[in-house]
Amino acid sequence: MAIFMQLLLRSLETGSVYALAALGIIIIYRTSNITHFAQGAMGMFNTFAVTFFFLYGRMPLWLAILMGVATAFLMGVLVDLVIIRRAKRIAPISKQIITLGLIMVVLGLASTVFGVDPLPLPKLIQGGEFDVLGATISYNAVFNIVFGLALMSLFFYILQRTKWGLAVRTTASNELTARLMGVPTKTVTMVAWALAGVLGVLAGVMIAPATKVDLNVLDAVQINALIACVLGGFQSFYGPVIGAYIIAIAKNMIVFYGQPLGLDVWGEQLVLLSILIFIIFRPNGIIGKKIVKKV
């Protein structure tokens, strides 16, 4: 039981990181009809910014994170105003290529501004741990889990209970109709890009203490977040979040409990294979719905 709880708690922490990144991707997809392949790269850039504010700006870590959130918000706004808004009339596939191009631009900019050497970023809460049913978990891990769940709960509350959330859902449903109804769709899209940037840097700050801040710090998170969107369904804001936690839990469980059978080396591959089989039978994901257009 203790081992199971240890794996579950670790998975919830990792799942929170995946879920934040996946939520950023799905916000962009639903409001701009673009698969945001550059989510990880933009998150990496702003995680570097947090690290520089902390190491060289001599700021407290919490203040450096706030500064990184501000740069992420600004970067998201600039990407929408300068690039995305000018590409409204191009083909959908071209929009995907734009985000792929953004990866190269952001990688080049990050290496120029911050260099290529890995940098350390400490945990927000240093030291301290307690037991949960025999499993040991650090205070920082608990904070990451609770913070991720609280942030996503706040987002879903705003989405369902406020006028701004209604504007987002209307834009996601049909941008043209929303614009005809007086919804400020351009502002909605701009804020969506800004929020995606913020979610990206928060995911980076949460995962960075376990590794180092380098140009590849969010590559694995980006891949798993995209897979979570496929598993959960691109037609729902909730599905990718559920998919993110499923992926994180499944990986850790298969890696540990598959050791006697030699499956620990193939844990990630088995999860991806299971998702592929699931998508064959349910191509729209866990919560996704088949969209039928009438002509």
Second form
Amino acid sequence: MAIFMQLLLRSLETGSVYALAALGIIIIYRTSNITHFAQGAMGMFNTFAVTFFFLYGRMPLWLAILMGVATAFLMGVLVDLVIIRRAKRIAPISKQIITLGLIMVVLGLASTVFGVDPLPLPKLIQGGEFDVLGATISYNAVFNIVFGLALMSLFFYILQRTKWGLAVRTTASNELTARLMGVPTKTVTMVAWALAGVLGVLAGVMIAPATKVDLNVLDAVQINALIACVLGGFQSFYGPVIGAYIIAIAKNMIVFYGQPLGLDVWGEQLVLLSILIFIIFRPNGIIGKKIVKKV
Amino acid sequence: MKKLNLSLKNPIVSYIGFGGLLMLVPALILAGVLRNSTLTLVASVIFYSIAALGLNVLLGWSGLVSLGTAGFMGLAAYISAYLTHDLKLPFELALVAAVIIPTLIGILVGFISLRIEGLYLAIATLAVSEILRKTFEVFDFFTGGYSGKPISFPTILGFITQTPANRTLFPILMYTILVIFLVAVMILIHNLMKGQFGRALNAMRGSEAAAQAMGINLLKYRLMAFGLATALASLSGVLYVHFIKYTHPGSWTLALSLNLVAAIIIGGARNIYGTILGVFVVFAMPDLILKQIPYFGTIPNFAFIVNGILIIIVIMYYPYGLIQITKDFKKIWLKLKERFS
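Show the same protein again, this time as the form predicted in complex with its partner chain rather than the form predicted alone.
Whole complex next, starting from this chain.
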């Protein structure tokens, strides 16, 4: 039981990271109809910025993170203003490629500005751990789990209960009609890009202490977030979040409990394979609605 | 009897001519005009072009997005490396085996494409590619694990091997083989896509229901499209590993698959020269052109950043691909002609 709890808590922590990244991808997909392949790269850039503010700006970590959130926000706004807003009439497949160009620009900028050496980023809450049902967990992990859940609850509250959320949902459902109804869709899209940037840097700051801040710090997160979106379904905002937690939990459980069977190194492959089989039977994901095609 | 059309207007003649043009690169290197490293760079354009031409059958002609190319390329590269290097089998046999095995998996993925489409299909193929990549990492007696697998140049036709005497000439021989394969693939794709297969794919892209009503078997052509795309990705992987002589799991990531998709969109979907142009822009332009610009070229990563910006600009102003630029040039040319005549 203690081991199970330990696994579950650790999965919830990585699940939060995947969920934040997936939420960033889905909000862009729903408002701009773009698969945001550069989510990880932009998150990486701003995580580097946080590390720089912390290490060389000699700021306390919380302030550095706030500064990183600000740069992420600005970066998102800039990307929307300079590129996305002008690319409305481009075919959907070509639009995705814009984010590939963004990856190249951001990677190039990051290695020019921050260098290519991996940098350390400490945990937000240093030291201290306590027991839950026999499992030990650090305060930082608890903070990550709670913060992730709280942020997502806030997001869903705004989405469902406020005027702003209504604007986002109408834009997501039909951009043209929303504009005719007087929804400021341009502002909605801009805020969506800014928000995706912020979610990216938060995911980066959460995952960075486990490894180091380098150019690939969010690569695995990006792939898992994309797969979470498919598992949960691109048609809803909360499907990908559920998908993200499921992937994190399934991966840790299979890796641990498969160990006696020699399955530990095959854990990730098995999870991906089961997701593939799942979407063959439910092509629109867990929560996805079926899109009726007209001839 | 039909007279043979040997003008450059005949696409097949122009493809062979293009191959001849590519053979100028080693000639210029031997003459000392170009640097040795250019050969590897142009060779990489060639093998990535083969994979991109295959992917174009899916992305361009069928309208199906696949992000699994890198995984299949890697699988073929490892199989071929294992067969020739560890089992000492002939290169030709390894090539056939390394193309057939991934192709069978690719056809399986084709079955998935009947159920899911669009973005879901793209990420499902990404999952297949990730499964393969993780397997390269852990299956180390076969793949060499994280440290990668170095091999030597293959023995061609059972008797041509690399010896100290032909040190400089052997890479050029390998390069020639690459060019021959590229020209063959260009002709193959041209013929297939101008024929019944291409027409069926065009119809399916337009409307699946209408295509079915015209008697097109969706399953058959989807599987053929996936099979062809995977076979060419595999061929590309085999040529990659025998030219570069090294493979490791880090080469076969999502980034490569995305770059190949980008190459097609940038160059021009459903256009053979466009695809090669796109591959050139994405994979070779930073090293071959941008880094040679005086002063700016020396800024670290300048080439990479400019390439990213160029890609975005091309997508925004040439949404049908960079190959459209030739039409603009033609228009300007005609205008100039009119003015001065």
